[in-house]
Amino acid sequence: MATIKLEVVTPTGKVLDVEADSVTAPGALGDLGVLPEHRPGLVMLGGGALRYGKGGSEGEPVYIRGGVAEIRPDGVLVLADEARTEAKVDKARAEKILEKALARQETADYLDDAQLQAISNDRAYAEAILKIAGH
C-alpha cells in the first residue's frame, strides 16, 4: 500500500516525522483528508486533533492549534503554530486557553475575522485536549 510522509513542524522543532497510510487534519473550515497521491494544495489549519493511519491502525493524535499544512503527492507538512503529542499535553494549560478564548468571546465589542479565527483555533485545540484528558 503506498504511504504519506506526515511531518508537524513548530516554530520551536519537529513534533512527528512518519510514514503514514491516511492524515486527516483540523482544517480551518473543517476536516480535511488526505490520501497518498492527493493533490497538490495549501491548507489553512484550524485547532484540534490531527489524526493519522499507519499500518491498519491510528497513530498517536498530534494536538494543533492553528498554522498551515502543505499537501504534495507524497506527504504532507504541516507548519503548526502549536502541536503537542497526546503525551506532551497540558490539560491545566489548555482549561486556560479555553477559559480565555470564551471570555475574548463574551467581552469583545468588535471582533474581524482574524480574531474569531484565532479564538476557533484556540477553543478547538482546549476542547480536543480536554476531551482526551476526561478519559
Second form
Amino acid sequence: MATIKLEVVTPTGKVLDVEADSVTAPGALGDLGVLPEHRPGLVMLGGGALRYGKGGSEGEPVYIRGGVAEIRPDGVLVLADEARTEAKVDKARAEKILEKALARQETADYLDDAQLQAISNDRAYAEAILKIAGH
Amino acid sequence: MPSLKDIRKRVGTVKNTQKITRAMKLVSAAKLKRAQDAMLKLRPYAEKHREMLVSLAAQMVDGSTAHPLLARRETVKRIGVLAIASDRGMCGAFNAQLQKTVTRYIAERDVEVVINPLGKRMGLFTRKSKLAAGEDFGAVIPAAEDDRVREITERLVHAFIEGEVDEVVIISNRFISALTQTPTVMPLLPVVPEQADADAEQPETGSDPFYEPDQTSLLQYVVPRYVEVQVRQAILESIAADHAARMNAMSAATDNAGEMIKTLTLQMNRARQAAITTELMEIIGGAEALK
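Having seen the form predicted on its own, I'd like the form predicted together with the partner chain now, please.
Now the complete complex, all chains and molecules, led by this one.
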C-alpha cells in the first residue's frame, strides 16, 4: 500500500520524519486530510495538532504553531514556526504563549490579517497542548 | 642580559598565558560545535522557504507588486545595513576584516548608508568612526534567540516599508569552514526571488497544484518568513564563524606561547650555565691565589 512521507521541519530542526498512511493537518481554513496520491498544493496551516495514521493505528500527534504545508505526490512537508511532539510539549511555555496572545488581542487597537492569524495560531497551539490529559 | 630570576619569572607568566589561551581554545571549539549544529538545522527550513517563494512569485502575474517587500524602488536614496560582528575580541582579524568591508561598502556607494550594528564590537566601531548609525541592536549572542531574531527582522522590515531606507543589506562573516570566514555583503530587501539553477525547476506533477486559501495570502505568509530566515541564518553563521575565528586565534596563541617558552627556557639554561661557570672560575681563582 502506498504511504505518505510526512516531514515536519522547524527553524530549529526536523521534528518528525515518518511514513504515514494518512495525515490530518490543522489548516488555517479548517482541517485538511491527506491520503496517498493527493493532488499537490500549498496550504496555510493554523495552530493545533497534526495527526497521522500509521499501520492501522494512530501515531503520536505533533503540535504546530502555524506554518505552511506542501503536498507533493510522494508526501507532505510541513514547515512550522514551532512544533513539538506530544512527548516534548512544554505546558508552562504554552501557558505563556496563550497569555501573550490573549493580551495582544485585548490591547491592540488594530490588527491586520497576518497578525490576527498569528494570534489565532498561538491560541490554537497553546490550547491544544493544554488540553492534553495526564500532564 | 636579563638575570636568571627575571627569565624564570617570564617563563612562569608565559606558561600561565598559555594555560588561558588553551582553555579559551577548548571553550570556543565546544561552542563552535553547538553553533554549527544550529546552523545546519536551519538549512533545510531555509532552503524550503526559498523554493516556495520562488515558485509562488513565479506564478504571480506581476511578481514584484504582489508584496511590498518584493517591490524594487526606482531611486535608492538610503541603504540600511545590518552589520554583524562579534561581542568580544581575541578572535584574530574577524572584526577588523568586517569593519574594513563595511567601510569599503560605504565608500563605494554615493548614497547615504545607515549602519545598524549587531554585536558589541560593531557598535563600538560605528560610534568611534562616527558612521551614520541607525539602531544599535546590541550583543550578538542573545540575538540568536527566536524572539530576538523576529524583533530585529521586524525593525529592518519596518524601516523598509516606512521608506526610511530603500534597500537593506546584511554585511556579516560567512562561515565557509572552521578555518575560513569571509566577510560578505548580502542583499536582504527588497526580496529578489532568484531561481537557484535551471535543474531546480518544479517537477511536473501532472495536475495543477491547488492553493489554500490563495496564492496572495500564501505569499504574504512566506515573504516575511523568508526574510526572517535570512536574518537568522546570517546571525547563526556569524556566531559560528566568530567561534571558529576565536578558536584559530587561540590555537595560534597557544602555539606561539609554546615557542616562547622554548626560547626562554634555552636562555634560562644558558644564563644558569654561565652563572655556574663564573662561580667555578671564582673558586678556582681563589684556590690558586691561596697557593
